[in-house]
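What follows is one chain in structure tokens, specifically the form predicted in complex with guanosine-5'-monophosphate.
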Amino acid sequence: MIERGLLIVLSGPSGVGKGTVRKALFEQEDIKLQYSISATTRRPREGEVDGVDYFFKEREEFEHMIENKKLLEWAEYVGNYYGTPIDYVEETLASGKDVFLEIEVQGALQVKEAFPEGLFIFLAPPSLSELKSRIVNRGTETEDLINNRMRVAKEEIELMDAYDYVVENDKVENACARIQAIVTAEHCRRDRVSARYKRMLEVE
């Protein structure tokens, strides 16, 4: 019998560095997680490849996926749809491999409803001032937009209670090491492994 893989969800407030941490994690050679590529209606940025970074969709196609229940979760974020194709997640978990999602907070809450047994990791900023400087440094946003993003980020930090672990993103490599350690520990949990040992005893 194949033991199901773990569903790992990395989420956290806008601007905290989820994308950067995820990319650094998947650049590591020993990584054994399978990244779930999201679908989105936003246009590709320079260098992004369809089927690698995202599955880029038209709004109509995306709405079709929603209607046909092809998404595990979805959310509208800054005017675009983002969602997780469900078939890949189900098939990969059934094959015994861990699936890794990097999604915004509304989507993470939906996954929690569908997969309460998942591993939910909240990426937190070292401080609010640090978060603000990251949002400001990101580019050309107006004062109003920055204040609005900060307000949303504060509300998002309050959603931390729905998560199993909090990883501070003080430095990308530290955040990656913490995530790897959490996944390793999770695989050693008694409630995950005891059935395997019981089966072993039955055979003896």
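Positions refer to the first chain, counted from 1. All figures in this text were calculated on a predicted structure; none of them were measured in a lab. By rigid core we mean the largest C-alpha set that fits within 1.5 Å across both forms. First, how it differs from the form predicted alone.
Core-superposed comparison between these two forms: the Cα of residue 164 travels less than 2 Å. Relative to the superposed core, residue 108 undergoes a Cα shift smaller than 2 Å between these two forms. Relative to the larger rigid part, the smaller one turns by 27 degrees between these two forms, according to C-alpha superpositions.
Follow the form predicted in complex with guanosine-5'-monophosphate with the form predicted alone, if you could.
Chain only, nothing else included.
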């Protein structure tokens, strides 16, 4: 019997480095995670493949998925829908693979409501001043936008209690090591493995 995979949700405030940590995590040789593929109504860009980069959907089809609760979370951004299909996640977990989802805080809270058995990791900055410095160093934000992002970040940090673990992103390699340690520990939880060992006793 295949041990069911884990749904791992990495989330945190804008500018904390979620994308950078996720990219570094997936570049490691020994990684055994399946990155979650999102559904979207935007048109495919050159080189993008349906079912690999995204599940490309017509607007009507996506709205049908919303109505039928076929999405773990969804949002509309710049006129297009984006969301995480439940069926894809369930099939991947059932095959024994861990599914990794990198997402904004509000989306993570939606996922927790629909899938409370997931593993929720909050990526935190070393300090608010360091977070502001990272946002400023992007060089893409006006002063007003930076202040708004910092206000939202403070609100999101206060939602940390909804998560199972908090990982500080002081250095990317440290954050990756902590996430891998958490995933390893979760796979050793008694409630996940005891049934397998009890079956082993029955074979004797």
